[in-house]
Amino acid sequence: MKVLVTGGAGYIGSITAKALEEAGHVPVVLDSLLTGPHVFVRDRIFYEGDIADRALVTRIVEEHPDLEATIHMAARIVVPESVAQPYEYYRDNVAKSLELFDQLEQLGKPRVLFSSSASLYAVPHGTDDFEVTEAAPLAPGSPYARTKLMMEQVLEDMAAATDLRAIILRYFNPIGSDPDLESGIYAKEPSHVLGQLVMAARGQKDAFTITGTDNPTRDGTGIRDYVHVWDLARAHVRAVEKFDEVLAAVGEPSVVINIGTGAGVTVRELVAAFEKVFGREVPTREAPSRPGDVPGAFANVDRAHELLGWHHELSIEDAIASALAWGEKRQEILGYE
């Protein structure tokens, strides 16, 4: 099977392209290289350009008429940046995706697998149960998250009105690296929690900051569902392989599926797991919650089990070990620490 991967030079996109290859499929990468490094493309079929460039999308389909699906990952993804630059986020994530979807549908390439986000979910209130199903209330808290919700709604509406068909994967918290350490987090200073832990462990920061210790969780720190990025990549492979079967099973032209481990891990528990893998303590400090911080949630993954036959296989310790190994390798590949 040949699959178009937009954003295929990025962190999750490049690892998903590799998972497709390992399953015997051929990824075709479309990426503007706005953020993703060219080195992550490796020797894959590659088109540098914009997802809203209809002529380019047409040329890709003409040159690869056997494309069977599109995995749409290309997006701006930094929450604080989305607050400061909402125009750029709505333009790139929403307006440009509209052009892509319409062009794919017109070209007779209607299967779209969309990268969405668990940041859409409302914070569970008045409960100590932070598990969320796909039917849980939504309350996206940033322009970034709102662009993801808008794209879900766009896909649902277009699928109802046209031949377009959509599987929407709501990611929880991807961590870790490619198993062969060919790609991983590429930001010079990763904003996410595991990247910050790796920096503190390697002495690139003086301490790891635990923000928020008064959450209504079992130890007061935020709770998340950390899924190994390789498991997440495998979920995409399973979804494109079973695309028509999944939609037939639900009897709808689109469906939303959570992708996580189905277990919540607090920040203190993550630090403890990290120290166990790392072999020594990491200096930490505590700070109040930041504006927009939420206690968190974890995925109910029953639908992923039932529709995709997908289960996570790698542990949080596996992900931590791969992130640490990538921290040692990334300078060799990217040219910077």
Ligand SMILES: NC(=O)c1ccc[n+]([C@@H]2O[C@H](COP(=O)([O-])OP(=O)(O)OC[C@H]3O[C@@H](n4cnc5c(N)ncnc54)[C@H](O)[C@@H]3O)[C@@H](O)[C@H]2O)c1
Given for the second form:
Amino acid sequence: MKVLVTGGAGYIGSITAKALEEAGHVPVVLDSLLTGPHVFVRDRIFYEGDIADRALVTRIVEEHPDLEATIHMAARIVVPESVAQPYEYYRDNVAKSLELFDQLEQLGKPRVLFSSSASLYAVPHGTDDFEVTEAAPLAPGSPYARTKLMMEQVLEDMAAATDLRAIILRYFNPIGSDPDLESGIYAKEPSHVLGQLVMAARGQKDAFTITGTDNPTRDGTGIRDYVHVWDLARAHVRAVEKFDEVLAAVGEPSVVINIGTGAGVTVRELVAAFEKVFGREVPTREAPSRPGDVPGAFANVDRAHELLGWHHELSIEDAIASALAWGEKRQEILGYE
Ligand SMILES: NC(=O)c1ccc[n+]([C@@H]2O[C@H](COP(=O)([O-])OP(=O)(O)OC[C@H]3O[C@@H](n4cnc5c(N)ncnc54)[C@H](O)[C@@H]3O)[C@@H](O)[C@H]2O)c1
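Counterpart to the form predicted alone, namely the form predicted in complex with the named molecule:
Let us now look at the entire complex, which starts with that chain.
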């Protein structure tokens, strides 16, 4: 089947496009190259442009009348930047997504898979249970996370009122690279924890900072659910293949599904796993939590199992090994360290 992938030049989008191809499908990429590098598009069908460009979306549908679903990944994604530049985040993630959804609905292309985020979940207080189901309370802590919650609500409302149909995937913490090392994290200074660890391991930073050691977790450090990006990409393939079946099973025009491994890993455990794969110790230092830091959460993945027949297959060590291998390879592909 043919699938429109907005944001298909990005980290997760390019790897999802590969997973679609491996399953025998054809991705059609729409990306403005705001951040995603052109090289990640490879030899795929590609339209360079904005998701809110209704004429362009119409042209894509006219040229590919056999598009069966849209995976909407295009977004601005940097949390601190969203605090500093809320206008750009609400405009691009909210207002532009609205135009896209309305245009798709008008063009008779109602199936939308939306990239949402675990950053929506309220942090459990006074408990040592960090597992969250899709029904857990939400409290998005940044403009970025609020754009995701808003679009979930928009999709629910549009699906209730129009022909639009939505599967909303709440990703936990994607890590790792494309299995063939054709794409991975491309930020010059990755801000997330594994990128920081790779930099410390490769001597590009003097030490890895463990931020926050007084959380109510088993070792005091923050807990996350790290899911290999290839497993995440495969979840999208399952969701587009089973789109109508999933919504029929829940009896609703839209549904939210957590995508994680179902296991929480603390920062200290991540460092230990990293050192095991890397084969050497990584210098670390400890620092107090920053304002707004949260202990974290991990996914209850029952719904993903039941509805998509999906569960993760790759381990955290696999993901770390692929992130390290990408760290060695990325200059060759991106042209910068
Ligand atoms: N990376 C994560 O940890 C994570 C976690 C949860 C959810 N998500 C969501 O997954 C999706 C993909 O994330 P990613 O890490 O691959 O990000 P990314 O920045 O690598 O990819 C986003 C892509 O969207 C494109 N884009 C942005 N605005 C656009 C517009 N208006 N029109 C067309 N293209 C546009 C960018 O050029 C980029 O290629 C995003 O929606 C993100 O919010 C990511």
